[in-house]
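Single chain ahead, by itself, as structure tokens, in the form predicted on its own.
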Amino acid sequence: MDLTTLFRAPPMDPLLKIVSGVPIFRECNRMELEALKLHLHERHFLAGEIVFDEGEEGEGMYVVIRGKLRANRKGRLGKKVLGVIQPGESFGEMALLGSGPRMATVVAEEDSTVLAMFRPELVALAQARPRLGFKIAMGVALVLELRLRRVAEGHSPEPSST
């Protein structure tokens, strides 16, 4: 009998494997990801369905598991496509930090599955597991800082900066 096989950790849940690659959660270890899983909610959107509208109060962020979504922003000359959001990418992260208005409208381009995390759950998670809450908050801050730098340098913002 091979002892390495006996003591090897079971394979990671495929959804958590995707989540672990999202910049916000990249610093989380496996045990933290397992704890985080309890706070992630699977949502399904049909092609053409709106995930959220520009201007509405933000409540949470999303990680795309399957499908493709499009982020749009209203402009003076009409609707501007900010970009396409694909599996392994996140969007709506600012809503984890505050309840301000959404900066864009996100629509499913095709049938899509996302994992959602809402602000009250992040607060509860941070109270129960401060280190994990800190890691996630820092992950959000780093993603937003990167997007702000891109805009300051004259690049278009990434679509997930909603």
Given for the second form:
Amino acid sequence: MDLTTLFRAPPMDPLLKIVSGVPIFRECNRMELEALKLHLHERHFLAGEIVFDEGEEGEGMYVVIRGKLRANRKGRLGKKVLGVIQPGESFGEMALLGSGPRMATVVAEEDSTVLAMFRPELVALAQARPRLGFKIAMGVALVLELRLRRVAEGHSPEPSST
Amino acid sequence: MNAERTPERSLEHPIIWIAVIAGSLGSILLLKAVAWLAFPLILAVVLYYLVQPLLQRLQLAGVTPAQALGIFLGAAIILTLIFSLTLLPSMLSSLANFQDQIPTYWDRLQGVIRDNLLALEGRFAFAKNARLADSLQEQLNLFLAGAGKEYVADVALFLLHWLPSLLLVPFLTFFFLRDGTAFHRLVLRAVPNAFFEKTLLLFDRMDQQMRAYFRGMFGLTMLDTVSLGLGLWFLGHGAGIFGFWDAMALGLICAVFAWVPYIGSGLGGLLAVATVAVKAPQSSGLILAVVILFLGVRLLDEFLYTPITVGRALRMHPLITVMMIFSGGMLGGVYGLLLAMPLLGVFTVLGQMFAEIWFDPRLRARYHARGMLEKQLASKDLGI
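What does the same protein look like in the form predicted in complex with its partner chain, given that the last one was the form predicted on its own?
And the full complex, kicking off with our chain again.
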């Protein structure tokens, strides 16, 4: 028996591996991600199914695990496609800041699996573990800063600015 | 924002409020019908809400759910052992001393009641004609000789009937704590995607309602304790009957009794009056003052404390709070009195969320669209 295996940490849950790559959670360590895991809800969407609807109150954010989704926004000239969301990317982060209306409609382009994170659960987690709360808040701020820069530079915001 | 989206208006729909009140009162009747099971279930839910935040804190600190439960159970067993080995023997010996003194206390209490009734007879003709003191003495003697023994048997049978159900409490609490999260996730998994976010919100709000109710009950107990304790201390410290902490302890016991509305506070009042009567049998004025204190606190409790603590915790109008407590009491007796408010809180959230989903055509359209997608997939797969 290889005794060194006793001192090696067990391999990370594949779902957590994907979450750890999302910009908002990139600074979280393994223990923090494990705590986060308690609040992840896996949902499956069929191709063509709406994940959330522009204008509805947002209650949480999502991370794509499998499949492909599309973000649309109603414009004066009809629907405007904001972009495609791929595995490892997140969307709906604005809902972490408050239950304001969703800025876009997200539809599954193909059968997809996402992890949903509910705002009140994340807030409770952040209150119990302020260090983790700070990291998540900084992550959200970073994502928003990048988007503001893109808009200021004349680009359209990323599809995940929903 | 979509113009079609008007959930806030739907909350004011009268049918929803009628359904909320009917649901709460109907549940009281249902729980009364299965009281034997409902009683331990309710106690287990209360214990769950008291212990669960602690386990959640441990889990958020990086401990697994199973480890958190293990730590809690270990601590509970150790504390029980320490209590059994240290405090329990002295408490049992105090109880044995108290038991020896019961006849003396009983005689003193009887003496106080008799003296006061004789005083009444001396002052009022109707009391003298009714021979209040002698009648009460006869009734007490009859009760102790005959009916009292039957009551003791009834009480013993009642306890035998309820004890097995009480044994269910730790068992149920353990499974609520161990499998609560898994059950929560299982229920959520069954929720259609269209309603998922709203359902999560519903769970969160219900959880908050229950927590708020228990916090409200805690606040109510503290207010009752302070009011009664200060009142008893103010009345009794001059005569050397109560020290400050004795009065507060008696106030706390009476406040805990008051968890059973009406009956509980009556029992608490009797306990305090009996304590004063036993300690100062000659002070009939003091006994009267204690009775007035209890009536005053009872009124404060009913019309001020309950609406501002439990009522505010559940965000209910004080009028609805009082009406629900009375209606619950009429329909379900003690059960109804105890359960009216928490059930109303839970049904209010259910009603609000149902209205938000039911009156939102876009959510329903999304739900139906998913059904059509599933049908199309099945048809394609079957080649029809």
